[in-house]
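As structure tokens, one chain now follows by itself in the form predicted alone.
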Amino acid sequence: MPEVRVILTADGSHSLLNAELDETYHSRHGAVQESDYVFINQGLRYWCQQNQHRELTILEVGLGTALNAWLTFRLPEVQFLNVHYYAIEKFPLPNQVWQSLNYAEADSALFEKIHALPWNSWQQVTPGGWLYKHEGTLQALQMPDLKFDLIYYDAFAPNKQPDMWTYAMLEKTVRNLSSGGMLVTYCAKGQLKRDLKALGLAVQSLPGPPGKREMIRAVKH
């Protein structure tokens, strides 16, 4: 596990700094603000508005602090759905690190449960919500036999972790994306847009969260 330390972001919520990569887990302009905007509002809420399905399957590339998972499972719209959430993380956080984060004060029991659940098996989080935390890399992962409705692509930035943004990794990730399924990410690099289009997705450039000009939502038709 690389050295990480807790930092305070501009909206008052914590994030982590990966000392080895000199990269933060979230935007310094606001950790909760960024995740809520990119993954929840432009991803999850948008999917709920476009679909009447009772089932929702999510893939997250980069569980990290579990901020996205926590925001997902506590969203009111999600309480009426059967949710299966599959998350990939190479470096699970030590207890003393995630226990020091402040953004779960509104629902600490749920946040603690998400982190305390065993890895590498399906575990129930809420009455209709299930979580699978896969410890390992996307590169080595044998993708589960699931059709994903929504992908949170939340790896470290391409200039810090380029191997996570190759065409091969994107192809592996979206291969099991369902028709009408969506990928959302904070990244808006031109090469990423071209690769997603080459993989058959309709790419939308959306206004980014505070501190970032753009983000991407890509839809598989």
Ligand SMILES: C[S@@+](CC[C@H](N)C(=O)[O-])C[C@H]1O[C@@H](n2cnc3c(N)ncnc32)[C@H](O)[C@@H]1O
Second form
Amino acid sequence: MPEVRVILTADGSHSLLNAELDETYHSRHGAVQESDYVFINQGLRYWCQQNQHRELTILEVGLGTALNAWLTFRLPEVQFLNVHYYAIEKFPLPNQVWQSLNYAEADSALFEKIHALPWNSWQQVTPGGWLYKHEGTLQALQMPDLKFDLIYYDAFAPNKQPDMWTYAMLEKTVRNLSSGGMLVTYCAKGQLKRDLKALGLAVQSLPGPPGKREMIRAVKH
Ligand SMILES: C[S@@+](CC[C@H](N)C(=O)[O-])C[C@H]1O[C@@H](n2cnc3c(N)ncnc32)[C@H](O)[C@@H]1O
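Okay, that one was the form predicted alone. Can I see the form predicted in complex with the ligand too?
Full assembly next; the chain just shown is listed first.
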């Protein structure tokens, strides 16, 4: 596990700094603000508006602090759905690290539950919500036999971890997208847009969260 330090971002919420990569887990302009905007509003809420299904299967690349997972499982719209949330993480955080984060004041029981649940098996989080925390790398992952409706692509930035953004990794990730399924990410690089287009997705460039010009939503039709 590389050294990580807790940092305070501009909206008052914590994030982590990976000292080895000199890369933060979230935007310094606001961790909760960014997750809420990119993954929840432009991803999860948008999917709920576009689809009337009762079943939702999510893939997350980079569980990290579990901020996205926590925001997802507590969203009111999600309480009416059966949710399967499959998250990949190379470096599960030590207890003392996630316990020092300040996100969960609104619902610390849920945050603690998400972190305390065992890895590498399906675990129930809410009455209709199930979480699988896969410990390992995206590169080595044998993709589960699931159709994903929503992908939270939340790897470290391409200039810090280019091996997470190769065509092969994107292909592996979007291969199991369901029809109408979508990938959302804070990244808006031209190469990423071209690769997602080449993989057959309709790429939408959306305004980014505060501090970022753009983000991407890519939809499979
Ligand atoms: C931007 S952070 C994710 C933030 C997270 N979604 C959250 O809500 O806190 C990127 C995450 O990817 C993880 N990671 C790094 N290399 C990886 C790999 N090869 N496969 C899977 N996860 C990886 C890092 O440990 C880190 O937790």
